[in-house]
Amino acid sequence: MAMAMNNLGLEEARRLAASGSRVRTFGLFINGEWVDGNAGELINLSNPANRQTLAHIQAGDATDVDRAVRAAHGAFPLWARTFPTERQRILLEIAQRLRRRLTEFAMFETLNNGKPIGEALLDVAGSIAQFEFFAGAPAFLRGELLDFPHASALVHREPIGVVAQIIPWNVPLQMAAAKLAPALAAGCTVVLKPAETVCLSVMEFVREIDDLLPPGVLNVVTGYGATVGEPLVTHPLVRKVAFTGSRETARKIMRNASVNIIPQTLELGGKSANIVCQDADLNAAAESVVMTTVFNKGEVCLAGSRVFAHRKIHDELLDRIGARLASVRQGDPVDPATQLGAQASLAQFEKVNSYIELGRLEGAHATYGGGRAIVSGLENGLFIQPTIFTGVRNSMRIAQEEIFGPVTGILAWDDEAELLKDVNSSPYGLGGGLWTRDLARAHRISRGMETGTVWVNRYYNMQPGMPIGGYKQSGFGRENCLETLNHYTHSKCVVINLAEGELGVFSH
């Protein structure tokens, strides 16, 4: 993942923004049709950079959820038996439609989420990659044969059924792709619940592909967690839940899923450690610290928001971080030159600011940033300065709790054993980084880190097919890889007896 330049010009971006800002109203997508919600209530989607309304979505309820789940249940038997090459064709066509409108979908993401358009283009490209990767998967959903002297065991791998998928607001289109692609490839049918604050790109995406899938295979119900999420997860016809979001919501989902004893895959928060050793490339390490601070405004679960800097290079690293922070271009997310946009919602803006104030109260020092940013022409926008705290102790709340904003803490270390103790002294274990030229140290420390992903000498070094998922309270299950298909299928063992006649256990 890189802060890459793109070829989108400012005038073209403004034209796309004007088109994308046209206020739309979306229905629920159930059984192949766009329909109004049962309650007749709407939720506003807004642009966090200027606080203007972008769209209206339905506030669904339990009645809508029941209709959607029953549609998915009815469509499942036929979709599960669809020939693998047909599912492959559909997934590739979905990718093609995204590619043809890549800049449009990126602008939808930017307008509703506040992220810079350059980053949104990367998100859409990542979404395309998900569908292309899993398009090749249906033909490889194979069972196995176990041979024994007097029996053969056939192990079939079958789609699990109706899947409830609940996605967050920080990278909505990419999260939709990461959930939908493997589920559809496996032969499952889906009821998708996007975030009620940021889902413009997802709704436009579903509108774009609404003719591709048989009715009922994909259903979308928008609304609040209590009125849509809970009845969806507890519905007796739902066979699995896939969720990305906060620990607090995950606990509710696990309790609700226990009603019908169905499996879940959960990709939750993080407080990832980014470790800089004394022999590190300090320029590259400083760049990574700034990148993980500002990328997607810090609204990334994998962000390296705890930087452990060896004491010998601590001050020098901090100086290099400051030099790079000074060049970060914060401004209108629509402008292709912008590198730091607006927080996705007022609630998130207020949460991040409260953590900045908490950091000061805990005794940390905001060496860089530390408050609201004012962007000319967007004075009402939800912008926050990229903030680097020094003097951070691992026991502080700003070092233990996920802030989900452009805020990073720097912690000094001397001893490797104590370092790993502090790194692992966290409820989270999603990602991490390590900067060293010593190969043995790289292996030793990465093995000692209790986390699902460790990037050595390049943070956010995402590769196709690499598993993404957490340790501890960062969740369980893996996405982005062939292992994901195991979460959407289950195995059935059929044992064929090859020996004729009775066993003779009851003979005289």
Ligand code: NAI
Given for the second form:
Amino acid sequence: MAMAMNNLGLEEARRLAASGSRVRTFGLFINGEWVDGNAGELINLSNPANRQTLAHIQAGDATDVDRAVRAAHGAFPLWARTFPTERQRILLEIAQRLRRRLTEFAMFETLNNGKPIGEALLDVAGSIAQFEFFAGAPAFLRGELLDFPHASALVHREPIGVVAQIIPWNVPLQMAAAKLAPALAAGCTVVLKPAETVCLSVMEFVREIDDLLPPGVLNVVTGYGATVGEPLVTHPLVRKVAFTGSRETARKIMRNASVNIIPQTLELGGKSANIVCQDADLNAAAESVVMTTVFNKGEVCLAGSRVFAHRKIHDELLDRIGARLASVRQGDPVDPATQLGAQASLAQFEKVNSYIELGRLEGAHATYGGGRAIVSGLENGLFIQPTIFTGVRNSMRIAQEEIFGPVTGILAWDDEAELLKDVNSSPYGLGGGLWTRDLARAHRISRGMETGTVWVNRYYNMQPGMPIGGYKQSGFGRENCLETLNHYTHSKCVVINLAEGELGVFSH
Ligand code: NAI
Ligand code: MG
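Same protein, different state: after the form predicted on its own, show the form predicted in complex with the ligand.
What follows is the entire complex, opening with the chain shown before.
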């Protein structure tokens, strides 16, 4: 599996973990300076594998948010007018700084989030790719010229202004990169609010690049959703909000964004279908099921957590899933051999466990896994066994609600029309997988799926440039692609009249 490939040795990993675990304290980054929060309160970041404190961040408040937004507002006119090559140079330099300390940043992510270091290395590589991809954008961010018999219209594409970016804890560094790169490329200034549970990598990253951008272009205010997120979204100088997280919080953000009528882009997770047809490569399909179950401990918005297996191959697929699950190495996230780590926080750990309990109550059968995992040496760590439920019906809550853990439900299907009805009877529509060697079937089913992404014959087949975003309650707006730039810009139409003089409508 790609997730296990890296060249980091165990000894080097342990050395990085030891230095990464030295308890740090971070300020807020406002107007190019690190400052303490107004309230003087701190939040602990901890390591979910051993429950030790890793760092302290500021619990910001509305006063801090106001200072950060004003700084971003002050920096906007100049940043919006920088030469495209200058923005490109800075974005490439950011990518370079990440690459220089790649293993170190990966370890920060692993320590705070609990993901295996092998995956964290991929996250940092993905973050670098965001900055490199959008570094190419400023030069091509252009409007258009429209000709009419009586007029020429110049459509300018202008940066939208100060943007609020609110990110979650499952892939913090990659989320920060996916939000910051297009915003900075477009000429916007930013106030970023990381998640209060996991943001060590983000804070270290901001520290690394704190000399690169003019003061006020990037500001970071840490803290809770209610005390930082809400004042940020409702601040009168904020022109747009970009959010990734839960549906519940998205509803609040939409209500709060209505105060000043600002646009939002929202990426809200899913319950993505991974469809296996009777003619599929069952080994590759089984591998994908195991991969989407364990990758990032299932804390992935795009996870293929509803597997639709054709009844003819259902039992065979299940056996092959079992064979692969047996070799999954769950353990210390710091160990480069580990493939399944710890859930990111106690709240998430408890949520996943309660869904496993619920699955049993609903009558599904935990064929593999089904509870807490004990990792020797890390007995109080927040580990959960990779869990496969069979006998799942689409109406069950475990088939409808996002669990965000290493838990996948398998449903059997016979008829393609019925299949699509079930696949689409979900409030979500973010990702999806499809396994078939039949070309017409591949096109037919993927076009019938109400979802933003369908991966045919390889799950998580992702590159910068491919749009990511939701149908239905998975949100709206697209990230990871050129279309993203439209969310950070608006167009202005300047119409030049070609004739001169009065129209002569009010002739005297
Ligand atoms: P959340 O949506 O509450 O948190 C995401 C971010 O929003 C954090 O930075 C948080 O501080 C901020 N936030 C919270 N309340 C806010 C408010 N009123 N205004 C502005 N910002 C606010 O997600 P949470 O509670 O951490 O996780 C709950 C569930 O959400 C997960 O179990 C999972 O199902 C889903 N989720 C989906 C993600 C995705 O990738 N789409 C990422 C994280 C969570
Ligand atoms: Mg929440």
